[in-house]
Amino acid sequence: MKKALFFLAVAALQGGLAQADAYKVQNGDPSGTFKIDPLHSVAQFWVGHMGVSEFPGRFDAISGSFTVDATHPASDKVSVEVPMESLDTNFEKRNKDLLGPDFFNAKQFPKMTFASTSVKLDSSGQGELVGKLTLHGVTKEVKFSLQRIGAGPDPWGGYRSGYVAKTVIHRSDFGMNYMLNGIADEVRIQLNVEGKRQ
């Protein structure tokens, strides 16, 4: 009995390793119009706390679309909308405070949006995304570093493409000046976006 269990465990381990070995980044044609998949996309941020640490947060509901023309990347477009109520910092009271009038003021400004004005990508998938970010009722130009992760077919007959975009903003530029002596002005942002070709 013990010997049988041992062989079953080895077989399961080998199967798991085989599955892990099968994972690869897809390198298909990223061209097309893609609808953002909210189940596989997230907006994350990190902000300094009391000058001794950083704490993270995220927005779990992202919608929007992006277009990709591999031969004419200057025509690419990105449009993203994030409902503020999808905020999660892993602590309910902090979520409530951040959504309140001292910070995001989600009641008055229920969503954050981004609309691109230019996209630049080189042949390796590295580049820059520039556009208008509207947050807390204020619109500012923001520049992201951009990385294409991959593109290719999914197991359900669809075709997917994904990117990571990173930037740093100052919350005071968007009118959020509360407690700047305890919570950093500088906020690091990362968008992980996966879209399904339409």
Second form
Amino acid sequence: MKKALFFLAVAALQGGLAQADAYKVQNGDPSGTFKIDPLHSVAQFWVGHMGVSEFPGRFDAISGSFTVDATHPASDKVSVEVPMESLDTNFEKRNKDLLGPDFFNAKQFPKMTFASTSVKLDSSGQGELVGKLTLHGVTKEVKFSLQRIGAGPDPWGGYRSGYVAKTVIHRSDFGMNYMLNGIADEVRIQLNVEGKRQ
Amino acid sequence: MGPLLLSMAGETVLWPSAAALSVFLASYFLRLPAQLASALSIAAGFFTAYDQIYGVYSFPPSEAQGWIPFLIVLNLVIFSIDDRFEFSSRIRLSIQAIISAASVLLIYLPVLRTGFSMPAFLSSIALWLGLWIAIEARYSPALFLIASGNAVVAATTGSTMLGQMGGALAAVLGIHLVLNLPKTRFSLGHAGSAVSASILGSLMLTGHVYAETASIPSLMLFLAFFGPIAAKKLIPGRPVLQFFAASLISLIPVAIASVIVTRSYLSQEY
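Switch from the form predicted alone to the form predicted in complex with its partner chain and give that structure.
Let's see the whole complex now, leading with the same chain.
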């Protein structure tokens, strides 16, 4: 009987802990200036390959900041910088090919940057982000769909906020014209960004 | 062969060869001097490939390989005048040195602040000028073999695009070689040599600086220029045998370089 009660107590404790640990989105105040945390941020892309698949790639080292002012949304801004050498497509030879003169030409154009010109977010955290994307030495206006994921305190005394931005670009618009018959012109881009309030 | 490979073969070999052949034949019917015909056919063949493979003509070019068309035109104009009026060798060498240095500078220009090294810069100028003088000395199968080897080295260790353009140069030089048979001693002329040197020099240097093309196999290709010299010493006074011996001797370093890079490439399966 004692043994049965003991197991019952352990099960109840586990259930309680599981309930306490359940993941939930924090809906805190998103205002402030946030520095992008590269360990929890990534720029990913998908591009059509040979007309049969879409292969992904990602840039692991993102830096920059974003400012959100709920009272003056016009002053919201985003600035992102991505070193091309942080490219990872899960195959070293392909990384080298993509970073060479056939595509990104990273020796000459070592960084990709984005600077916002307009940020619009509704009360539900959905909106659009417009700005200048500089890639391969070419600067073009690009419009991202934007979604706020959440905002709130972290366990280390800081305050964080995160967003997902998505867009589709044509690589030929940025002067990357090589092998358009084998590797698609359209490239889907997704930026997952987490920032720490400064 | 899939449609993509067929398309690449067309861009690299078929269309450049067809363009070079057409210009060569047109020059013959227009009774243009043979040296000008050579230069024009090489330039036309390469332009066809450049247009289909890269196709960027902005000025100033945004990337190093974008300078190639402008270097071709510059060399074609200056050294066609040389073919017509025969500069003194001192003036020719001075112009070659200036153009070699300027070409190397243009290719290094975008990375001057980030990846510049004076020894590499100076040795690039020396290699470019050396390549040019070797081509100019006497056209031989060595140049065709070096261009072919460069295409293999660039495509497997650096950039497929630069490899394709190198392949186009080899194809065009191959057409020129076949059209000149059975002559065993012929010259590309000053203009043809200048155009070939500017294309090959640009592709090799761009590959080295921007695509990290394997350096040792690239340098091994230059050994092919010793083929004609060795053949001349080994078989004096027999031009036909010399031609074939030079081809065989030149083939050795090119084949070794190609095997090294191909084995390395095949060990990393796509």
